[in-house]
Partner chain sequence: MPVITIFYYLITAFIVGMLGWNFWHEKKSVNDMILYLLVIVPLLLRILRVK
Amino acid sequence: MNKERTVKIVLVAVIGVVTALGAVPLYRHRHSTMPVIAGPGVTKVIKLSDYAPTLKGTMGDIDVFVMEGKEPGGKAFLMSDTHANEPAGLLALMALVENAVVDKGTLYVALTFNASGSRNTKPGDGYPLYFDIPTEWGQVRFRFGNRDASPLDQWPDPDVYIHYPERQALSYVDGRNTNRTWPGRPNGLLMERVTFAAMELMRKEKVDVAMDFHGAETMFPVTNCIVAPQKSAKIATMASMTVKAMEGFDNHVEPSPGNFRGLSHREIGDYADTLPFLMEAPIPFLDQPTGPKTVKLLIDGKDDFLLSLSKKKKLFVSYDETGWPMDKRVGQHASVALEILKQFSKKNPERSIKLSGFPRYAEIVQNGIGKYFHDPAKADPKSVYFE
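Since we only have the sequence so far, can you give its structure as a single chain, in the form predicted in complex with the partner chain?
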């Protein structure tokens, strides 16, 4: 064998091994699952594809936990992991599914709304692939994903993403962003099919309220807030004022811009009779000028660069040495969601939604969100779902 051929064989072998070593953690992450226990309030678990058959068998087809009350009432659709790198909403809704009981009305809960995004990552930013939440019985491991669906599930990207049906030109990557593809279409891009299925669920089940749980940078003006269109603004304002007065945390209201298309807080209200709300909790991990993107930063939200910027009044939220811990963010989501349901129920008593067993802000901050997760090893196997 001549020298040139030997060199080529060695190079192919070395690059093949390096590629395989790099691929194994990503493969495991993509194929890992998170156990969720359907708690006492879950009456059935359906698939999103029940409302859009073109989603069946794809990465976009997810479980929807249905929590029906003894009394009929209003209906709410709650979703987390629209952006899977903003996990406070996922933790809040998982605590809801595992603990809450609906007394009146019905909740539809989609934990990993962008399932493909929750199996994606952002290697250029050095994202961790998982994070752990301590509980009384051990650690619960969660996948940490990315803002956009994986190109393994939706490819190729267009040069410019043309929103359907408004035809607004958006960034090419927004075709994989489930907060730009609302209201979707049955035979469009995979993420358009995901949002279309959710729209069909809301239209067919006559859902009154939709909540989309997010996180936003401390340097981004639309943070620590409820984003609401005009039709949801009164309820959002009442919820904002009540949590400030009764629970002592800020969560202002931002108007949903009428000319920015594809967002849940815009299109759900425009293409269904549902009142949409999008909740943003500050997440320092997403800010650009931070130290390394570690699990510690994700959990405690403490960063010296942000602290320095806060002293120069460059942030849109208060920020001190305590950072913005995960429990605080999850607690805010929980209390704001409960308050929105309460305010909606006050205005619409015949369509009211009442639930119990879901902790509020102070309880989550005091106990830690891990207290509300149950051990899947001790649960009835029939009640354990893998997301």
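Show the form predicted on its own, please, the one above being the form predicted in complex with the partner chain.
Coming up is the bare chain, nothing alongside it.
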């Protein structure tokens, strides 16, 4: 064996070892789970594939926590992790599942709506794979995902994604974005099957209200708001005005554009009788002109570059040395969701939805969201689910 060949073999071996070492954390992240305790208000747990059999056995199939009140009333479908790099909605709905009790009506809660995206990452931007939330009994670890589903679950991407059924041409990667594939189709791409299953749930169960929880950059005008189509606008406006007046945080309403297809706040209302709402809370982590994408930035929302931009009035939200901490974002989602249900119930008393045990903004900011997560080691094993 000559020297040149030996060098090549050594280089190939080194590359193989480095590749394997880099793959191990990604493999572990993809196969990691997050424990969720079905609290006193959860009456059953179903699968999204119950409404679309083509999802069964795929990464698109997820748990849906059903919370039925003793008294019949209206119904709401709540989803988080549509974009798994916007985790405030996930934390809010997890606290809902673990603590709330529905007194009237029914809630359907999908915590990891894009389960594949929650197991994906964005190494080019240096995304962390996990973040931890402190509780009274220890740390709860959450996966930090990506906006789009993993190509391991849906591939190849088309050159151009053609939205179904409106035929609008979208970016190639939008086929893996569950906020571009509504209303979906039963035999389409995996993410189209996910949104189709959710549409079937809402149609078959006669769901009145749908809420999709997101986060948006401080430099993006559609942030700190409720996005709603015309049919949902009055309720969204009343909810926004009420939380701003009564709870002291900014919120406004943005209209759902009729000429941009595939979004939950557009298609749910167009293809079902359901009233859709999409909530955006500011998340400085997603802004481009920031420092490193660290867990600290994700949790406390503090960044010197954004602070400088704020002083130059380049942001669309107020921003100072306190940043935009996670508890504030989660609290806003909780209060806005509760207020939407309240305003819907006022307008539709025969279909009202009432619940208790779910904290509002001030409580979450004061206590920290970790206070509302329960220790799975002390829970009944039958009530612990792994997302």
